[in-house]
Amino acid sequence: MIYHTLLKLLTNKNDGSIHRFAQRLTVLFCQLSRLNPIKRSQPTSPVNVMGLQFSNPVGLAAGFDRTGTFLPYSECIGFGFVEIGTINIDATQVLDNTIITTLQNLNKATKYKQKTKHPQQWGISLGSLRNTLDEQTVADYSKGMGLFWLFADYLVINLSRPESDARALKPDLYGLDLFLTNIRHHHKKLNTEYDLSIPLLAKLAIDYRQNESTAEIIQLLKQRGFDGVILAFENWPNIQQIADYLHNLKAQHTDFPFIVVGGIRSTQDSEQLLAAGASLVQIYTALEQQGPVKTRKVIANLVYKE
């Protein structure tokens, strides 16, 4: 109630202030939680996905924490994993201040994670401001993978940019296949260079009115050796329709991990999507609109449900 009242009084949905307010209040909530002498246990219901152990299947989606500032505090909400970004890379330019700041924040957060031995997994969502799937866009993503390799538990090639060729009504599957092949080739090189295998995913936008090519694109990802896919559901009327679509899609790709984001506002929503075939789920808008206290309850009720 208090969170909703402050949200209405102090923010404007049209100027981005809701996001800034939610992030600052959530950090403040977590800082105050650390002062509480009665420590709450973290919601734990381990799942193994892509060879990684997640303390529970609920994560924070990319977009809430674009630069890694929230990482040292996020465990107080109970997230099993957090995705940073999306971080847009331009391989033709020197690193801008945002990327430098993100690298610095991740370095600090990594030291904190090592000190506290917190098991939370971190994903890094990488993007490019180019809409085409050409060699230069491959170079952007490849540079991003190299920059953030040592900070990531998994890496995401974000193909959900609104004007991207990957979101065309009839995408050029041959061109997309070549793009994915080149990305995967560079990923293999980094695996060898660092002697450290990092799972690689792609993020796809699944629009309610435009999703005919989704199954074909997922098949390409599987063929090129990607480790999973993030499905971002957009403009869907309700969670039931998302679950029905997901169930049918999973039946075609039973052995491929799906991380699902979009439409999740409650414990029941999370349960429904996990039952429909999601390996993991992500929350974003729910945290902004409902606040950290209710979000923690959503996760805890899922994990500890009898």
Ligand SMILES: Cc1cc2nc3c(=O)[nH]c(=O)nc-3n(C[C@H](O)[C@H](O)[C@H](O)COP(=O)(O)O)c2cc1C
Contents of the next structure:
Amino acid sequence: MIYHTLLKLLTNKNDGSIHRFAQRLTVLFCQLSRLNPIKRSQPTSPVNVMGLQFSNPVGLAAGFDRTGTFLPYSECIGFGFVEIGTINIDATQVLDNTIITTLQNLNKATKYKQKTKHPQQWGISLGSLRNTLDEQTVADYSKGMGLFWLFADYLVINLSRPESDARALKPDLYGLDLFLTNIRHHHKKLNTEYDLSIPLLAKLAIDYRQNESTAEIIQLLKQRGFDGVILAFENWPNIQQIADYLHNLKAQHTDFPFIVVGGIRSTQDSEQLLAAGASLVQIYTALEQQGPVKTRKVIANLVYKE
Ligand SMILES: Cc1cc2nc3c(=O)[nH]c(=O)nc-3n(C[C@H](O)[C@H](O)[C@H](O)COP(=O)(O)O)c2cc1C
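The form predicted together with the ligand is what I want next, because the block you gave corresponds to the form predicted on its own; please supply it.
Let us now look at the entire complex, which starts with that chain.
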């Protein structure tokens, strides 16, 4: 209630101020929680996905914490994992300030993470501002994988940008397959180089009116050895329709982990999508619109109900 009133008074829908407001409130909430002598434990309801142990199945979606600045705070809300980024890489350029800041933030947060009892898992979302799926774009993602390898619990090739060729009405599946093959080739090389294997996922946008190619793209991801997929549902009328679609898709890909994002506002929404086949779910807008206190409840209610 108070959050809503402040949101209305202090922010404007169109200038990014909602985002900054939610970030500041999240920091404040966590700083105040630390002063509380009765420490609340983090919601835990462990799940194992892609060989990783998640303290609970609800994560913070990409875009909220692009540079890893809010890592200590998103954990205090109770998120079992957080996706940092999207970090856009241009392999033809020297590293820009955003990338350097992100690496520094992750380095700092890693020291804290190593001391934590139920550490959050970190996904690193990688992007390229090129829309094509050619060798240059492969080079961008490959450079990103190498840069963030040692900080990532899992890596995401973000193909959900509206301008990306992967989101075309009828994507060139042959070109996409070649692209995924090349990305996976670099991923395997890094696995060997670091002697440390990091799960690799792709994020796909599933538009309500334009989702004919999804099953085929997931099939390609499986064939090329990706470890899972993030399905970002966009413009869907309600959670029930997402759940129905997801249920059918999962029936075709039972052994492939789905991380599902889009439209989740409540504990019930999360439960519905987990029951329909999501291995993990993510939240973005709910944190901005409802604030950290309510979001903590949404996560805690899911976890403690079991
Ligand atoms: C302002 C804003 C910025 C976003 N930035 C990114 C991004 O950088 N990378 C990404 O993969 N998704 C990004 N997203 C998409 C979210 O991760 C998520 O898929 C989408 O908002 C749907 O989830 P929601 O209904 O819980 O908000 C962004 C979303 C918003 C609203």
